[in-house]
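Just one chain follows, in the form predicted alone, and it is written as structure tokens.
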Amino acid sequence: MAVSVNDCVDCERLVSRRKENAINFPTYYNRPVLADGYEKTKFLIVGLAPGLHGANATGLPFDGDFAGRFLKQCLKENGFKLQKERNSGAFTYCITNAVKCFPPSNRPLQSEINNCLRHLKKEISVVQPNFILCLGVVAHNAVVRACKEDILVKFQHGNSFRIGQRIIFDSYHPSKRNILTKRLTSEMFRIILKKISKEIEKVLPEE
């Protein structure tokens, strides 16, 4: 069930950017990089757009980067899967980014999130989830409009507020610069997805 299409010419910057990169990376998907996991499930992470050399060369959120790995490692020491990968005793989670395609310098104009955000509303819609982990400001906007325009909210690392019957969660994005300034650590995530943890527990027995 697609989101978006591969054909998509809503950001004309955007747009520009995927045909160069087709020409300078042909081995690469170069293509909106949709969610990780599109299916219902309680736990939802929304990030901030593919890296050049990550999701916009795999196809998948999260995947074959520096911040990918990390995220990735974290969840996976923490009893987190995708569901493609679940097992017995794991927290499933669908993983997507508030921008699908790789913005020039990892830095979406206000107008490419815009109009990404029927996109992520598309996929809450689908997902359905109980919980959200927003990594980064521009997600944490994007999921607060995505679920409920009319509300503000100050992004806050390791906060927690609800919209509605779902507990939206904030964290720094896991990016090679704040990793190696340690402005985000793996114990400082674990943290985070442990509360998460915590609340999935609380929902399960409802199944």
The other form holds:
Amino acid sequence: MAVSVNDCVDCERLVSRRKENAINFPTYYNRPVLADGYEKTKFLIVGLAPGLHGANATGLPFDGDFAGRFLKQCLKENGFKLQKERNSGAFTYCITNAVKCFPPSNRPLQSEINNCLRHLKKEISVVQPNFILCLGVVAHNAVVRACKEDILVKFQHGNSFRIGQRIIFDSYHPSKRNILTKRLTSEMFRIILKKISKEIEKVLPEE
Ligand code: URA
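Next, give the form predicted together with ligand URA, keeping in mind that what was shown is the form predicted alone.
Shown next: the complete complex, the earlier chain at its head.
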């Protein structure tokens, strides 16, 4: 199932940046980047926004940049595969971002996060994940609002909490800065993925 946000013009700043990028980087994707593995699965990962030379270039979240390589390597080492690459014995996931267009300096404005919430809500309603991993505070706040507008839960690395039937997990964002400063290590990330795989195991089998 697909939702076309290619023609989304909700955010003036991001749309004008998309146009500039189309001139400066004509081989890049330069459009809103939707979920990879956009189909029903138990586990959804939500990041911040496409990186200029990563997701914005390839059209796939967490693809082609440092954050993506770190994240995908950790996921692979802990037995997780993209839904579209699934084979038996692997936990599967879909991956997306709170904001679908590349934001200058990787910092979306609050108004842009607000505008993009409808796309995240739509993705969550299609994927229907039992478990969501939020990478960083922007993803956390967007996911909480997308799942239930009226509750206040503070972001805390390693924390998990329920919204209805769903369990939400928080991790620091795997940005280059967080990795190089060791704010987030692969061991810290492994601990969170272990918690998630234990929860997924409780609701298997399905596939
Ligand atoms: N790439 C993405 O798609 N999202 C991020 O948050 C970081 C890198």
